[in-house]
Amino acid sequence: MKKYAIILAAGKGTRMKTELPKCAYPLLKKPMIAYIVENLYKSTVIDELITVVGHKKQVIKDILNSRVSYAYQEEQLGTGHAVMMCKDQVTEPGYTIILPGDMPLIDELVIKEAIVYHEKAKNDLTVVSTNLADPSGYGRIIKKNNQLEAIIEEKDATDKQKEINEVNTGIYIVDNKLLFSSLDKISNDNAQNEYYLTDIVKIIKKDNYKISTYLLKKSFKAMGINDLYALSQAESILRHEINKKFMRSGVAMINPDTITIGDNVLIEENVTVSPNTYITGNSVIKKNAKVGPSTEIHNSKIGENVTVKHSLIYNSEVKANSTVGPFAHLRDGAVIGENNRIGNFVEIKKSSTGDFFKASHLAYVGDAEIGNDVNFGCGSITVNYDGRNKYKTQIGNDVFVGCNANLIAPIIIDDNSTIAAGSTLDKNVPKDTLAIARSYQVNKENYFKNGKRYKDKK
């Protein structure tokens, strides 16, 4: 028996007011559909994932790549029509779980529990439902003698049916053969002129197959994201759940309502996160680190006992016992060694530093390899770009770079060298060398008479 999952991601999502397909819109810097795919894999109960794409399908494919297979719905004719596009791929006996691609809060636990219920009940069709205080916009669950009879979309519902609080989440688990034989029988005779997937309930019920609902008690998990307000609500819920998990595992958060942590982030115990901090992507924060306030870290690794404040760190690594900030910027694969001091208004891009490197203020390091015990003075930079190409700077161990020095790459500064302040270098510096590249000072005495620089205006 093979278990399939079908994710519906072909819609435009016009209410999002975005050029992106709705399911590609980011939630905590990760596309909504990525949550669904990851949680299906985490559930470990699915053999094959199929994503139905349509509008701007390449955007979805660029997000998911080869993690799923694809079916194409070139013309959006409803959810039933979308599932029909998978008919040639769902070929083996078993069952399929069908999920909307805009429900990022559906986690692996919900998926597991729904499937366990479906198997234990020996159902042919299970509809995942939930109760909402305000069911507006959702299809209503119609029951008779507590047995599922049908699902009525709100636009087709009577006033009496609209009073029902139990709603369809859009998640179904259904026998593979029965799914497509039922879809062959549905029509588009409704207010939307679409082929509703919900119509398979009546068809399967009529043929006396076993169907029932699995009631999702935590209704917020079934929240569909149709506009930017709903997105903000989902972000608030997800942020709260993630922060709660970390705080209970030994992470201190100061004013957690202002802190955003992505769901793929790993944070070890005894870490302190201060207000207005964002940690997203596949970031890792090692124990005893202090992050924030007002810091953003994305796809980066922060080592033990590191302090980062008022800074941006993207796709980079900071090793143990280093300090970053305030107002530093690490990006594009920067690797900061142990016991470094990266100070205020220092930018490091696509470079590596050894241990005990110091750039305390107002410096730029780009496309460089730097050894141990190196000091960068205030205003010093690696001149890595000539307007067309980027070039590399190599600096050895025990090098002192004075203030306002320009190192024009490609250039090699060997061990135990000193670069005099104000120098602009375009030649390699040998080991044990003092390099000076600046013009001599000239003093012209009595240049301004009577001690006045400017004559008095009359």
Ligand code: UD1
Contents of the next structure:
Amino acid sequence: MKKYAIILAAGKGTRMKTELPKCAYPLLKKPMIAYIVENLYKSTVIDELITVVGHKKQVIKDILNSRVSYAYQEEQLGTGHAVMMCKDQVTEPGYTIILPGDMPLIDELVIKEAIVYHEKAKNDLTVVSTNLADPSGYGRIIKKNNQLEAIIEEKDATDKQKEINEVNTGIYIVDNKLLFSSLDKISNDNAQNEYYLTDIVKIIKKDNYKISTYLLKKSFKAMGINDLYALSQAESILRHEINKKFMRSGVAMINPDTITIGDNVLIEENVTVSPNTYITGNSVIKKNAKVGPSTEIHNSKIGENVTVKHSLIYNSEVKANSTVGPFAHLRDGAVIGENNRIGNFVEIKKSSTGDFFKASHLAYVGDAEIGNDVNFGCGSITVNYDGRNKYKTQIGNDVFVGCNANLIAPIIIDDNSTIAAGSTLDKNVPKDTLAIARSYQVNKENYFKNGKRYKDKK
Ligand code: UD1
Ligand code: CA
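Form predicted in complex with this ligand, following the form predicted on its own:
Following is the full complex, with the preceding chain placed first.
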């Protein structure tokens, strides 16, 4: 017996009224389709995942890569038609769980519980339903003597049917053979001229198979994202849940409504996160760190006792006891050593620094490898780009770079050397050396005489 999952993600998302295919829209900086696929993996009950793609399919494929296999729906003729496109891939006996790609709050628990229910009930078809105070927009569950009969789409429903509060979440578990034999019988004779997946319910019911609903109690999880307002609501629910989980495990958050933590982020105890801070992607924040206010950290690792204020850190690492900011920018694989001080308006790109590196103000470090105990004076930069190519800078241990120095790469500055302030270097500096590369000062005396500058005379 094989268990398949089919995720429907071919639709355009007309109601989003924007360019991106709907299922690619991010919540907490992660595309909604990625939540569904990750939660299916976490549930550990599925053998094969198939995603139906169509509209702007490459965007979806770039998100999921080889985590799933793909079926193609060139024309979006409805959810039933989308599932039909998987027929050649669902070949083994067993059952399939079908999920829409626009329901990012469905977690692995819902998936597991629905499957346990389906197996225990020995059902041929289970429809996951939920009760909504405002059911508008959803398909309504039609029951007779408390038995599932059919699903009616809002646009096809009578006024009486529209009053029903039990709705179709869009998740189904169905026997593989039965799924495709019933899909062969659906038509597009409805208000939207689409092949509705929901029509398999009445077809399967008519043939006396065993069907029922599984009622999802936490109805917020079944929220379908059809427009940008719904997206913001789902994001706010998710944000709240994630923040609550962290605060309950020892992470302090000041004004948590302004703090966004992605759902793949790990934060250890005794961390404080201050307002207007985003920590997203596969980021890790170690013990006793202080992050924020107004900071973005994406796919980065922040070590123990690190402080980050008003700064941007992307795809980088900051090791223990260092401080970053205010207004620093670390990116593209910057690795900051222990006990560093990365201060105001300092940018560090694709570089590594040893322990006790200091760049306290106004510096640019790009494509550089820097040893221990190095000081980078205010305004100093690595000149890594000649307009065509990028070059590396190598700096040893115990190096003092004075203020406003230009280190023209490729260049090697060896251990214990000192660079005079204002120097523009284009040659390597050997060990224990003072390098000066600037014109010497000339003082013209009596330039200012009788209350006037020389050039103002007369
Ligand atoms: C669908 C259900 C509705 C249910 C609701 C739950 C049908 C007919 N209706 O309505 O009963 O209450 O979900 O959220 O199934 N898609 C394709 N190809 C298509 C059309 C859609 O892949 O030709 C995909 C979309 O990308 C989307 C999913 O299927 O991820 C659902 O489509 P959508 O148009 O959002 O369906 P709803 O109108 O919300
Ligand atoms: Ca939907």
